[in-house]
Each structure stands twice: as C-alpha cells, then as structure tokens.
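As a starting point, one isolated chain is supplied in structure tokens, in the form predicted alone.
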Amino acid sequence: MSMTCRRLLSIQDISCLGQCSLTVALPILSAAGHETCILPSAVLSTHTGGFQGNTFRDLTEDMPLIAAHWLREKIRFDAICTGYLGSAAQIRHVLDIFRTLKGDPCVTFVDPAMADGGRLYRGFDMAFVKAMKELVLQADIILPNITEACLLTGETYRETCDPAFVHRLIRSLREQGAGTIVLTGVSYQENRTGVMVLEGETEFLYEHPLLPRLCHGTGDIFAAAFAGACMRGIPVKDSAILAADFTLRCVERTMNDPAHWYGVHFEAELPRYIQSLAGSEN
C-alpha cells in the first residue's frame, strides 16, 4: 500500500437516494485514493428529509458479525470515519470496532450526526447523546456541527454565535478529552459561515459564503472530503479549508436546479476535488 493510498472503514447508513452517507462516503473517499471499505448500519430507500413513507432496514445485529469475521481474516483499517449511528447498541459496537480493528497506525474520524439548528433528530433522546459522547473522546478528531458540540459540552444553544462562545465550545470539548476538533457551521455574520479547528493548543477560523439554500448532505460531503484529504498527509487545517471549497462548490452547483432538492450535485465536482488533493500535497 502506498504512503498516500489507504485502506479506510466507513460506518454509516446507505441511504439509497438521497445524496447523504455512505452514497456520499464511498465515493469521495474513493476519488481521494484510499481503499474504502463500508459497514452500513442501516439500509433506507431514501433519507428522511422531506421523503414520506420510505423503507428502513436496520442492520444493528450484523454490524458486529461482519466485524468478527474482518477480525477472523485479520484485516486492520488505517483510518475508521463514523457518520449517522442509530442507536446507542450501534455505537457500542463501533467502540468495539476501534478496540479491535485499528491499524498500527490508525487515524479515527468521528462526526457526532445526532443534531442541528437545536435540536435532536428524531428518535434521539439525551441517553444517545450521552453514549456519543463516549464514542467522541475516543476520537482523534471530530466534526461536530454547532447544536451537537451544545449537547455534549452542555452548553446552551444559541441561533447566532461570537467567538467567545465558539472559543468556550471548543474548549469544553477538549478539557472533557476531545482530541482535534473541527467545528461546522461557525457564524458570526448573516452572510458568512465557517469552520473552526482547534489542534494541538491552536485555533484556526476559515470562513466563507453562506449560501441562501439548505442541502442535505453537505455535512456528510465535508466529513469525506475532509477525512479524504487528511489521509493524504495534507494538514487538518489545509484539510478543512480544502472540505469547506469542496462543499460549497457542489452547493453552488444546485443552486438553480429546485428539482434536486433532497441532495446536492457533488459528482461533477469530484475532478475538481482530485485536483485540489494533488495541489494541496506539493
């Protein structure tokens, strides 16, 4: 295996239309180079995002068995990235999966999906979010949006932010025993939003537009971008700004398209992401 190509497992559901997880995941993490692995968690027919009546196959039970047999063949991964989980049966089996299945070395990614705009998604109660949090401080990094790093530092959420309050966020999150932290969705005006990242004892804001629309799957878009990059030895910070570019091209790309409402055209992008990966290593 290369330096730059590596082998990455990623946990999350399949939404099979939607433009959300894994049919997200699989294809980023491919085009960054790395052999990608998948364990879904579940398998729905659509996202639940404005879709009605969709199908929901829960793979709760044989998460653990496809990883018995990985460690049976003696498979080891260089990086494992979590997105959406369930429940909290699925995230012990993932905090199995990190004690039984890491490289020598091994990089974890952990996006806490459970919340935004201040609240749970459906189904969530504060027993998962307690759970999660076992799961986030067994990460080296995460990428909580602004209403989830709220429910696991306690804090109280707010609808507009200033970085006093960021700055006291990412710190909760870290004195608890959070490892890197990449904060999304970081506003502090009505036109901007950014990311925030806290490694090591250094903090680094990028900033960009905000963009007048709301897409699916932009938050699952940045963590493959992102966990893509820093496969590729690129630094977190580089990493993050090169996740945050990505995304918001492929937002822009559905801007004028209202049929696309549940997803965003990323695809198109791909060779633009590829390109950026290569730039962002010389």
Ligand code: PXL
Given for the second form:
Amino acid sequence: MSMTCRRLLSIQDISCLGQCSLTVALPILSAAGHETCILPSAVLSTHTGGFQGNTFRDLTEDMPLIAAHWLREKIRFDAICTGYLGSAAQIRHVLDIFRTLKGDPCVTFVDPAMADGGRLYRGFDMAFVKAMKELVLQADIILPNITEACLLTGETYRETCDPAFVHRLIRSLREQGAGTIVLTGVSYQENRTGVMVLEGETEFLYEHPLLPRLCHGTGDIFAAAFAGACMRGIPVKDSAILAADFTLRCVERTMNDPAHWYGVHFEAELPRYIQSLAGSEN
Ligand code: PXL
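What would the structure be for the form predicted together with the named molecule, rather than the form predicted alone?
To see the whole picture, the full complex is given below, headed by that same chain.
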C-alpha cells in the first residue's frame, strides 16, 4: 500500500442532482488518492438550495446499523469527514461513530454545513445548531463559513467582515474548545475573499479574488479538496491554499455558464487538483 493512501469515511447526504455533499466529496477524495468509504445520511432528489419539492429519504436508522457492521468487521478509519447532516439525531450517531470507528491515529474533519449568507438552511433550527456545536467541539479540524461561525459563537452576522470581528469569531470558537479552525468566506474588501486558519496559536489568512458569482456547493468542494490534501500529509496551511485555488478555478469554469445555477463544474479541474497535490508534497 502506498504511504499516502488513507482510508477515509465521508458522512453526509446524497443529493442525487446538485453537485454537493457526497457527489463531490467522493470523486474529489478519490482523486486525492484515498480509499473513500461513504455513510449516506439521507438521499434527496436535489439539494435544498433553490429547488422546490425535493424528496428526502431519511437514513438515520441505517447509520448505527452500518457502523455496527463495520465495527464487527474491525474496520477503522484514518479520517472521518462530515458535512451536511439532517437532524440532531444524525449528529448523535456521528458522535458515536467518532467514539467507535476512529483508527489510531485518525483525523476528524467537521464542516458544520447548516447556513450561509446570514441564514440557516431550510429545515434547521437553533436546537440543531446546539447539537452541531457539540460535534464541532469533538473535531480535530472544523470548516465553518462566517455565518456558521456566528451561529456557533452567538455573534451577530455581518455582511462585511473586519479583522477584529474575524479574530473574535476564531478566538471564541477556540475558547469553547475547537481545535484547528479553517474559516471560509473571510472578506475584507468588496472584490476579495479568503480563508482564515487558526492552527495551534498561529493565524494565517489566504486572500484571493471574489468572483462575481456565488455558487452552490463550493463549501463542500473546498472541504473535500482540503481534507484530501491534509490526508496526503500536506500541512494545513498549504492544504487550505490548494483547496481555495481549486474551488476558485471550479467557479471560474462555471461563470460563463449561467444556465448551470445549482452547482459548479469541478470535474474538469480534477487533473490539476491531482497535479497540485503532487506538487505540494515535495
Ligand atoms: O452544500 C451543502 C448542502 C448539502 N446537502 C444538502 C443541502 C446543502 C445546502 O443547501 O441542501 C441537502
């Protein structure tokens, strides 16, 4: 087995159409060279951002059964990554999985995918936020956006950030017990955005252009590209840069296709992602 091939578990929903959650995490983590196991928490006909009347098959009951089978088979994971989860009950199952299926060592990544643009996604409430906070505090690495960081800390959401506000958010998350924090959507200027990393006591900001189109699924793409890179042994800071650049290129590819409103064209960027991983390893 190659030194860099890890066994990863991605826990989130399958939105059958919509280029988000498992349909982007699986190809991206596989492209990064990892054995990618999945635990689908629900099956939806589409994601909930912009489509109306999507189906929702709740797989909450299957989650502990699947985990128990793996436990009997003595399966353990080198990393467990979570994204969109449908309910507090699902979060409790994930907490159990963290207790039972982590390898030694294991890195846990939690993207508290529940809100954006100052608003919770459809179907979530503050009880869900409270449960998500518990999961966030168990993770080695968390990837909230600004809205999610506000919800997790009780800060009031703002359209425009300033360094003092961002510093308060990451410090507050850390004081509550968060490990490494990768905060996305940190924008200090109109045409720029970026990602703030707090690892140990080191803060690092990577800024890049904000493209004139907000796209669905970019958080999921960033999280998968980031986790894939980290698990190749690439340092957190470099993994954040690599994932941000990849996400940006995916959005660039989608900008000239206004009909493609529900996701981004990430597929054709996978070869360059793979190259950039190889380039960052040396
Ligand atoms: O991209 C995050 C996400 C994942 N899964 C589902 C969603 C969303 C965002 O709206 O609705 C089902």
